[in-house]
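The chain below stands alone, shown as structure tokens; this is the form predicted alone.
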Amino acid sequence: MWWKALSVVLVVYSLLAGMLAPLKPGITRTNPETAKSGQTVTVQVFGYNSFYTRSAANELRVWLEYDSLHALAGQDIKILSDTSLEASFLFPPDLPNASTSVLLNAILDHPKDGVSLLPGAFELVKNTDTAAVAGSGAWNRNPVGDLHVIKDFTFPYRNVIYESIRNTYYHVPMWFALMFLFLASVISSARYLRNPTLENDRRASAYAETGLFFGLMGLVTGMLWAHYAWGRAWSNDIKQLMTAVALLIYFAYFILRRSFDEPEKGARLAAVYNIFAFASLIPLLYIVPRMFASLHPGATGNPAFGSQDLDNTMRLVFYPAIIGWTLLGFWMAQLRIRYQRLEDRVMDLE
């Protein structure tokens, strides 16, 4: 059927595009990362996937920004390599607010690479030694402007996760596929309770099996991602715990099916259990995790659709990946249903 061919095309497309498209240039760190007000400091900026030598030093612009009204422009910019440069900053004697320290964003504008940003890259501490405050600089008003916006097929640079951002196209679609398959399973269970035919029971079981497989794949890809980004594959994060509980609930579904000598009784009770199992997914995966602090992004919203997590280029791969993996999951479930039909015929169950 056409949708099977479509699933293969979309999965292959998401694999190729997801792995081959480059990341946009970014800023990994600054050195030093802190200074006191009233000082003049030479700050090194280290880039990722950047090509600073493609332009002259006078074409580059660097800022340390507090907000849209307070920023400092770097002076005497020197290019050290493709991934490093340095600039001098004359820090004013006063901070832009009444606190003892502020975090400044590092912004770099390159005519060919575009704009790079590292939030909270630099800490400026108020100098309490008035005799040591020699700076006479002032905060610039609205200094960041006329930025070079490069539009090409590249994925956004995100500090900490770097290249692992590509896992978005595999880890997240697994959970979408799980939800669609479990939804198909619970619909088949409801149909079985109204019309207890073997076909409805087969479909409920096959969709649940395939959904559980995608759930395990989502858990594994998430653990690999966590190992890279958080330093540990399993950190007892609330979303990890709730995911494990949800999968155990569906493991119990298959145990229940095989706990009765009478297949019809087991199928009927499993159908009822399946309805409650699906109902538990909503609080376990979408409500409870948002009630607690979490390392996982999107703790206060949907990470799959937030503007901070996806840009338009990523959506060109992300949405096809969801459709492709979901259709592939239904194809796998259909094969499982056909296999079960053959097995039932051999066992003379129909």
Second form
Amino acid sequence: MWWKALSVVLVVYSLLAGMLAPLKPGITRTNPETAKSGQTVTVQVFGYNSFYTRSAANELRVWLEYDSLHALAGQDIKILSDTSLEASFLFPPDLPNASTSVLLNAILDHPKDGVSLLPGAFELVKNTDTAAVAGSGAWNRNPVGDLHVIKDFTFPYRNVIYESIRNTYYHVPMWFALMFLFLASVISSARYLRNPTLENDRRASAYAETGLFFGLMGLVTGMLWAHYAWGRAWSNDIKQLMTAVALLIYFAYFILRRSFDEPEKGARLAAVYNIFAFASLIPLLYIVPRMFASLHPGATGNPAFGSQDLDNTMRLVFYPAIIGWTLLGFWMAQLRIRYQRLEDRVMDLE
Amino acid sequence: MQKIAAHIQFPAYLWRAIYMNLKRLLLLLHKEFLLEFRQRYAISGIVLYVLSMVFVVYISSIKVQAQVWNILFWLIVLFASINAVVKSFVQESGARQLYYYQLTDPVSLILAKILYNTLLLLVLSLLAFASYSLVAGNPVKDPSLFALVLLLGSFGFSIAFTFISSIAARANQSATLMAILSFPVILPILLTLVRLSAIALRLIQDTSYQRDIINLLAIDTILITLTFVLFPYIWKD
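Please show me the structure of the same protein in the form predicted together with its partner chain, now that we have looked at it in the form predicted alone.
Zooming out: every chain and molecule, the one shown earlier first.
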């Protein structure tokens, strides 16, 4: 019984913490977004979840950075509001490399908010008109350093996904719950083959049903996420396709169960197919996605995501969410088993 | 050294067991060929099915690019295979299954069927290849790789379809069940095959396609092991 209570506690915790904790401050854009080299330009920086007015302008620092050897610090920083500030940059006449334009990352350091970063925020174009070159800016006069790293309960700010990063706590645990439930279903099927009782068959089908439900939820949360992050709910990503196929296998399992006149025969053949289908899930979910490009994080190689996709605060919500949703899935399956048991008893009485 | 060599020598009864099993396997294979030969209309039907499908595909899209050629070819092979294999358990009645049950063991029976179906599917895919390249041109640039892909494809299709057809044969509407049960299971194999044959057609440049072949063999190994483990449970009726 304790694990049912635990599942409720963990799911409620992951819902509350996942929804209420704010994002770290970030930079949304700069204005202007492009300039020519060898000029002095005043650039406006727009922040997200930031509180620029909380500290004095001389404590704030802002850079446009190409790499560790090429960074420009902003001068004359003026704070306009909590979410916007101005700084002037004296661009050197030469670019860090031989190309005609480079993309610079915007980095902002705030003593109270911490560091925020926007990769590829600013485009610096090589000025071909050498007569127009004024001033003598040089790269890395004030290198990026002494950054304030603030440790608090906030989620990382990521471009493209922004606030939808919270979906990590709902989308990913669905797949974990699905995997554990399908595993339980396969184990019940194997036990049915060794010991053909009605109870083992009920378990196998209830776990598969609940697993299928979690699969559909995972697909729906994934499509919602894809709608915001990739622009379309369904973009024929290899993992979306393989998951859809994996769910088709289990739909076929339920059709197979019901297409026999004798329930005992149907149960046995469905148990056999369940084991076969689970084994073919492994290539579907772990081998095939590695052969094709994917939009998912950790796309080339990893079935899940890499270490840079989760930070320690996210782990504090993510792992409890996985455990909570998995336990909730087993509770749901158990209710289904008990319901089926009662229904079978009613059938016997009639 | 000699001492070790003496230890790893197989005892005589093991050799006899291997010999008996091989003999049984060959007998069962012989039975499959005999059945096919007696019901010549079935194999003629499949051959005609392949030829008509090639023509239907050709007429509906006369000028095909290599990319489309690749996909259409594998679709023809897929549908021809499923139709060729679906009969392997339906054609033999329950009474005859009972007779085999007393004569032999399930692993030999399913292995004989898988081997026979591999040969059948290889012949069918070669026929599909010959007739399709006759009408729509032959874009294959690496024939040896393509031949290997055909062989691996026939083997993978044969394992999955033979096993699924043994399940579907027990149900009432076996043709529908055969399709819905086998298509999701076959998809990883089919995707790998299409990718490998695209490499053989030089549509994709990939020098490390050996990894795909290993993947394919791994999937085949998983499926055939499960077939050996699970078939005895289907067979007992």
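Just so we're on the same page, rigid core means the largest C-alpha set that superposes within 1.5 Å between forms. Keep in mind that what you see is a predicted model, and the values were worked out from it rather than measured. Positions refer to the first chain, counted from 1.
Asker: Quick one: core overlaid, is Pro320 moving 2 Å or more at the Cα between the two forms?
Answerer: No, Pro320 moves less than 2 Å.
Asker: For Asn49, does the CA position differ by 2 Å or more between the two forms when the superposition is done on the rigid core?
Answerer: Shift of 2 Å or more: no.
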